[in-house]
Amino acid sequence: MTTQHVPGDAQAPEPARVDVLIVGGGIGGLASAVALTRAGLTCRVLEQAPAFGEVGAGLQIAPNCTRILREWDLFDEIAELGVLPRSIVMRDAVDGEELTRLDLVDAEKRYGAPYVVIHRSDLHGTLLRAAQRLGVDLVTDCAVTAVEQDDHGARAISAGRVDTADLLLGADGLHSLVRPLFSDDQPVSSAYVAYRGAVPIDTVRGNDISLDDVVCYVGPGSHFVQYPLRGGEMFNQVAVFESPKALAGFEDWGTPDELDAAFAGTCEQVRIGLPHMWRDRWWRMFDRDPIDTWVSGRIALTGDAAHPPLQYLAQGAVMAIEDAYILTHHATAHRDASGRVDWTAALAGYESVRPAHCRRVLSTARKWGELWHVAGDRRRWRNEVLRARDVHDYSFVDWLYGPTATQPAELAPMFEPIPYSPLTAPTAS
């Protein structure tokens, strides 16, 4: 059910109270609605845009997320819309040399679920269709201006309506309206910018590209990612670089002239991909410092409102889906015979699992980005370390791809998290 909210309609009936009110209709908001509705709770999603949709290009879904999508009976649709790559390959952006790879066929055996790359809009569309089938109340053109709560529940206030629920979830992204209830922090600029381009595969065929792998070229102050999408019919590329204009404090930063300059010294394989990037739009890369409190009474955070990461671990959408999975687990575990949820207990369980893991993801993503972009002696050291890695060494991803992040707190994890600091390197001579 999709409802369009008409601002200022004084005759509109008061919306029925629901179990869970979700502010934001992106991947995190829809994942929460799908998971909670599958568990028998009533959900309403309030989306400020005139229609549900996502912008962008490709994203990566690691095994820690595909196992959840399989449990939700959504994996077959995801696999049909996406691509299951053979490997993740890391190369040096300057000379093109292969540094290391992750065998994703072998990784699927280890983690019990595959790795998928998919267009962002296809993942969002899959979740939207699932929400519609389940009967989630999907409200568009509804910009929430305030949230409130009392001992009995929470409210979202927008023009012409007030929505009430037992629980309100802030799933409203990097610039969340709900997050200021928990922290007065602001988004943190990395001074890096991303250009994207998803084009028909025939556009780049013959350029010696891999149609079976996710390939990442890492170089001084920049990196370049390539992989196929939509069953191999499209090819996705992402060019990321540090902006000198951003470092100098200019407001107009990340412009196409900076793109060209950033990749001028890279290998031929990177440079022949650059003409296929969209040059009329770019994405400045922000995250936020981790916070440990996501719950206040009957209001909680989820997705990028709680933990917006830099993209280096490809876990942004994944963490949002994990949030939905864990919250639903604890809501189900703390439900009485009449169907009512003890939200105090459920939210305590949710908060006992997710913030610590997501803090580690956010912090490691920052370090991983630093490692990708080193120059000079540190680049040579990095390349030596990566070349020496055994292709079947999973110590740096066990904590990420194993079930630790979504395992109910009372169960022992399959893998112990392994402390990993990629920048703890000897001084290069």
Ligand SMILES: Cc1cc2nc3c(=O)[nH]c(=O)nc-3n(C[C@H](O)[C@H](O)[C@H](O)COP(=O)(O)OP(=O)(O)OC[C@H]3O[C@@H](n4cnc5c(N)ncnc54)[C@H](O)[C@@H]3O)c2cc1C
Contents of the next structure:
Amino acid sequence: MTTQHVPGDAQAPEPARVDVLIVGGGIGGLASAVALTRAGLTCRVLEQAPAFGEVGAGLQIAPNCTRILREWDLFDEIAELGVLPRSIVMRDAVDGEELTRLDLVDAEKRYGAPYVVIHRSDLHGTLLRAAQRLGVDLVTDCAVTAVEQDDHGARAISAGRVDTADLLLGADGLHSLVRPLFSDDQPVSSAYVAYRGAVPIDTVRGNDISLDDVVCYVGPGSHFVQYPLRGGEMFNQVAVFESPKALAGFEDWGTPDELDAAFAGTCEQVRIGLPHMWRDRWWRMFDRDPIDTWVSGRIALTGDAAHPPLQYLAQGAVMAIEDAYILTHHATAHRDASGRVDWTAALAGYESVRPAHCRRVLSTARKWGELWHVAGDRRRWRNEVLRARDVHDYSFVDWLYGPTATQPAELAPMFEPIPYSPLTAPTAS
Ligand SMILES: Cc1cc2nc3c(=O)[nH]c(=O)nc-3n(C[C@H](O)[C@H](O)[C@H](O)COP(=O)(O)OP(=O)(O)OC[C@H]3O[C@@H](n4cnc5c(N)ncnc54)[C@H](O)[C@@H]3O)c2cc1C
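Moving from the form predicted alone, what structure would you give for the form predicted in complex with this ligand?
Below, the chain from earlier opens the complete complex, with every other chain and molecule after it.
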């Protein structure tokens, strides 16, 4: 059930205490609510917006995420709403030449779960419906203004309302209100900006554009991504470029004139796609430096509040879902016969694995983005290296998609071990 918080409603009863309060109802907050409620805990999500929802277009979700969604019985819904692409193809944005590819059919065999592309509102909607079915207390119009704690639990304070719980999770995104408890850092501007656009697939059909793959065109200071969505009915595109105005210190940066200039010298497939971008909104791209402390007493961070990445590895929402899964694993492992969770032990388990993994994702995403955007001799060198790559070499994604050192040992049975040799093609089934 979703309830709307009415500030200053004197008739409203004091909200009942729950096991876990979650500040923020994005993909990360809802994933935590679903995972923890499935494990038998009571959860309340406090969302500042008047309704739960997501703005934007497509999301890529890799096997390390679809494997979890399958365990939560949500995979069939996800697969129906999304698309299972054949490959991820990397091309040079200037001449259109293919540089390398990842065969996602082989990858599914290797990692035991598929790669899916999905509209972000469909992933968010699937989690929301699951939360509603499970009886999560979902509260909208509730902007949390402060959080506090004592030895017994934590509180979220919002206009005319105080919510209490054994644990409070800050799932409130890049500009988190909860994160300053852990760090005085600020979001870091990359000076890059993203334009998005999702159109009916017939709009682009008939051109030399792949409709079955995720295709990423990498070019000097820019890249362009295309993939199908919604069972192949829609076509999603993301255009990302470095803004000269941002580099020069202007406030008004990332405007459509900069979009056109950034892609003027690109290949035909990119130029065909460009007119279909939404030009009335754009997303300036920020991340934050990684932090290693996410837990303080009965308050913890999750999702972008803990680890907002640049999106080059397509792991931001995926990491948020992994957080939910791993935290729930530790909460379950540290419950006594009466159902009470030893949160000190559970949160120590969570913090022993997640920050190190997410630090690596954030750092690698920055470097991966730099490699995509090189120019001149460095571009030629990058293209040679990528062309020479054995397409069956999964070493650069095994740590992301496969069983990683960051998974607690007791979860290992969930992940099939992968015999790996970079120069050996996967066996056909
Ligand atoms: C261009 C682009 C492409 C991307 N592509 C991918 C991809 O392919 N794959 C992938 O995995 N990730 C991708 N990401 C990253 C992904 O979108 C984010 O990592 C993910 O959505 C973060 O979810 P979250 O719930 O942690 O945070 P958010 O989505 O930011 O949600 C935070 C929620 O908290 C609420 N909130 C904030 N403050 C308060 C408050 N004080 N009180 C109450 N509520 C509050 C907000 O309203 C919001 O609903 C991409 C990002 C970008 C920008």
